[in-house]
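This document starts with one chain, in the form predicted on its own, laid out as structure tokens.
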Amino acid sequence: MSKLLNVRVLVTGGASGIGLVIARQLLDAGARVHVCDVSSDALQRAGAELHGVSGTLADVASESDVERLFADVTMQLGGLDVLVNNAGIAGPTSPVEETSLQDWRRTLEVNLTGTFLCTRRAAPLLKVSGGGAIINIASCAARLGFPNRSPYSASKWGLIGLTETWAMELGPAGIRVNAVLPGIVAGERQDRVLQSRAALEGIDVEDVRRQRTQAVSLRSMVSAEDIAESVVFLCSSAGRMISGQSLSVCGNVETLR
């Protein structure tokens, strides 16, 4: 329980998936913790399952919401130690000439420019706390090539650049950046997006779902809590000396073809 004792973390995306367990697991760790979601609905869930966690619901792409974000987070926390960058969308499943303008820039609004407009408004407040870290939630598909996938692949692998760029210029603040990369997360996303996968091809989803476990060296899926525990080790004191890196936990994904 004393391994966050007091740490004061925001994570984005975090009233539902794989943000919600990992703002419980924070918490359990002793962390507080505040959340932001696009659901109203899932905030009210949320604040009900997670005791102590405070939210505010916000669009990380949007500028004004992530001002309003941040003047929550400094109200309910008064300052911030570890910024946990998961909210982020599926985008599209369709071939490049398929896909929309439209699903290309929500997709990278989303994932990559959201993370950017937090990160910004985050990097002074952890030189204020006098360092910290910041983590960011990318994809296996950040260091794999990625078909009919194209804006998603585009923002994971965007996302690698960005954490190399921001520890090496947040590092003599103290500020560790690191990004996660989880593989084939069980849960109503990934069904969500074996289903779009499979209506492309025109196959059963379990078929989908087969195929993308035999591209596993583990031959399995992982779980929310594998990603989260990723994560509270990252943040935590074992964690002190990480920084600059892309820890997959992903059972090895050897393809996502």
The other form holds:
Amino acid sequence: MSKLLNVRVLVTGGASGIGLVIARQLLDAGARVHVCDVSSDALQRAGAELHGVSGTLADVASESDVERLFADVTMQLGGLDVLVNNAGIAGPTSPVEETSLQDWRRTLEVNLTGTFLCTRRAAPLLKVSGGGAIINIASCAARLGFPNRSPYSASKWGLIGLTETWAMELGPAGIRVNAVLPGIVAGERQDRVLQSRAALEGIDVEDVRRQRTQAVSLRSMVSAEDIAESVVFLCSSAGRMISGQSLSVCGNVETLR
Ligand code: NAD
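Would you generate the structure of this protein in the form predicted in complex with nicotinamide-adenine-dinucleotide, following the form predicted on its own above?
Next comes the full complex, this chain leading.
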């Protein structure tokens, strides 16, 4: 199946976790994919695992790294049709009064400023391509309150504002901008998040996992593959009239309390 034949895509934070699965599905759909990541080990493993992927070691929160990243993208892909702003960190699990300014700043710098820096460089390339798509990987925490996760919550709600703003700004140039809101995605990062929450509340991690799943209408976590499929859909011609939307892929998380 080549529904994205030769479509040129950049996936940030694409060397592991959800980003890696997105990159894999895009490649399987025929796209040409460049990934960036802050972890050189992960980048090396991704290069070995994903046939045909190119990569740059870059921190999306660093303006100079993002400049270097886009120089690589232009060299490797010769332009850009799709940007997937996936790089993100969980930030601290702590009540607001115990959250350090340093943790607050770093979470916003990666999740929000990183998305801004990449989009700022991608927009002119997408315009040269005659249109394209930007997909911001937010979270179901972008539509619900999330106790003890202030910086994460602020950064992900911020992404929804940017999605709706950029859809309006860039739409006349044929650029569609949407957000995908993953729910509780089974995997290593979720394990770390659940462990932090269990430690904060002094309860067993399996009890936290059960509580979380009980708050999902479909009573299930989602997989990274579920998220990647929605990204492929939004990039493909099936999504050609979709812009400015927030697509929750979460089994309907009812609360993050
Ligand atoms: P992960 O930690 O497993 O992987 C994130 C990848 O991004 C890693 O390869 C990491 O090295 C890279 N990265 C981190 N900071 C970076 C930076 N500053 N610059 C470049 N790369 C960086 O996380 P994940 O679960 O795959 O999450 C991917 C995205 O999905 C994030 O935006 C996250 O907030 C969002 N999300 C995840 C879940 C979940 O349950 N895992 C739920 C909702 C939303």
